[in-house]
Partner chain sequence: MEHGSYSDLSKSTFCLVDEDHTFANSVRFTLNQDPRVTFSGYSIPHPSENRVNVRVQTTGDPASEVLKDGCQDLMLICQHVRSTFEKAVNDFKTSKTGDDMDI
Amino acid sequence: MSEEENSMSEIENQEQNGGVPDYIMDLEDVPSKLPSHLQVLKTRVICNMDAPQHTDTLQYSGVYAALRVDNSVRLDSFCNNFKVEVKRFTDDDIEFDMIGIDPAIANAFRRILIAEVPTMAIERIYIANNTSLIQDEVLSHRLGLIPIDADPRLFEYPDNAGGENNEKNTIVFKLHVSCKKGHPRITVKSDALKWLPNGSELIADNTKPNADSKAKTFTSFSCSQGSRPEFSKKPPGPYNLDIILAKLGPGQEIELEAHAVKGVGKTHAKWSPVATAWYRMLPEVILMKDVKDDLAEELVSKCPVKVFDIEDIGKGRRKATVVNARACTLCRECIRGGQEWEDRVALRRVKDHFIFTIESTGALPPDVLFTEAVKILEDKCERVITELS
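Taking just this one chain, and keeping to the form predicted together with its partner chain, what is its structure?
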């Protein structure tokens, strides 16, 4: 058994620092380590039948001062211990393990991913005609939630231009669909949104067109967005082309213009770049005693996610082993059925090992989203440092 596998009942034996006399531990040059039972409480959440225990992290550097153990994390030791392992990576999502980081910082990344990484989303709708069943405001809301496949890093926030809608902060889409009389009903999908690289085509009401200048529209583009090299390769548009927006009966029509601007998820969830981003701590399942024969069969059948398996140990005897602790959902079925099961199986979670999953909505690939989130936290630090200086 390794150090971490010592059960709570063995704590008494551990208190003598593994048999080392006290005066040696008092010497200044002796590299002191936490006794193993405290190490377990520091690094693991213990999941008991009634409730999880020791869920907090001990951040204060002097928390083990009485034991002469330094709890501070110096940057070099963090760099040596920190690891990232990518487990799954597709166009839409990524799953990776982040090992050796405090939950405070892992949670900051998660919060930034959801609320502070910018994307483009439709913010203003100019409806010229809507005779469909779906009301203007409901249709506008639906349009707002469509993920827009445009790199937000190429755009500015609308505030920077002083309220002017120019080619640097606005993407304009047109939607004009109608169902002719006598035809069957049609379904309007997001692919009906057509990009207008030259900006709005609708004339703003309160301006009179002069004979020599062009009539004023809702945007003031100084040049066409189509000339930007990023858009000539991949024009901006909805990421999913099959989102149903409305259904039109014979004789009904929708004509509108949608303006997408840059924003962040804390203003409105439509700007959130992730479907969701979450982490869970790595589960750790340990058999405290040998579980054999019929009990082993029972244990394997208790677990709904097949964490345990049976190993043949010869002479027709079988023994339960833990084969897939990562799959454990902490349903605690395996420790149900009395104290004897709680003594056999220990369920724990590793406090500094995070299984991080990011599901992108499409504007940016999931790995770019994470690096952007980390950059945003760096910018926050920089801002505070400059404010303090």
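For comparison with the form predicted together with its partner chain, provide the form predicted on its own.
For this one, just the chain is written down, with no partner chains and no other molecules.
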């Protein structure tokens, strides 16, 4: 090998090692793993009294090249370390841990859940009569925010039908309530919305139909939605039946049709499938020194969420222990009172461990919402790969 080729090879090795010459990397005194204090700064957010420190994530592969540590993201390492652990699951919400991911990925799921997972929501209101005190536009807005219990995966977007409102993209509800004269006031709730499986019943124009022709309505259903097996067990309707829409006095009446269509939250918040979707880093609370006796009692009384507890160590002595670090809200009450408390208690956050909470509005179960968000993110990645290839 020529001298020029040797020089080029040495330069390439230095670039791979972050600019450090190869002979330095071969020294025995150079550590192959990060020192403990650097490992803490890499994987933890240090929560001091004044402000959090080391909040950034180090993505550059050669940041620890001088210590002979590869910081690059590898697919096999990610697959081995990534985990999802469900901690709480109900009909309305789910809490789970996502371990081994970057904050950008967790935030991508949050944004997709809020703005890009489709649902069904009332979009068009046809009011035949409204003599109540609530204005037409206010009533329409309240109807639009009612969560509709209907699987959006069974419907198409309205634009895909060329503007035609048919059984594949529209759900029709009817609301007709009145308060008779001499009767007390009544409250109109969302349970008054009745599903019309055959489509609209209101005539679309002011002209009367001919004897040989059928009256034209606001939808063009070719078949009844009631014949679909998906709706035989659970017909579409409001998820919550006790949402107050209006109050009617004697002689007042509301008659309208509400048409629900498929959409996404970035178009309007009424299509957002979550009441909230949020995440936080896993708290880590460490006692740097033994906190005993009266100091232990003081530490336990400081914490409003009961992170600490008292342990009997014999001979009448007591010691503080960490029993529920997950409940820590980072209020910092435990480290208030001077430098001595900051030396006793260390508050940290794990950078790649996220506690994710999804609260569904009822359009879809919370576990299905997260599954749909994963599919949407997967489609985005495939689209980027296709455009770059």
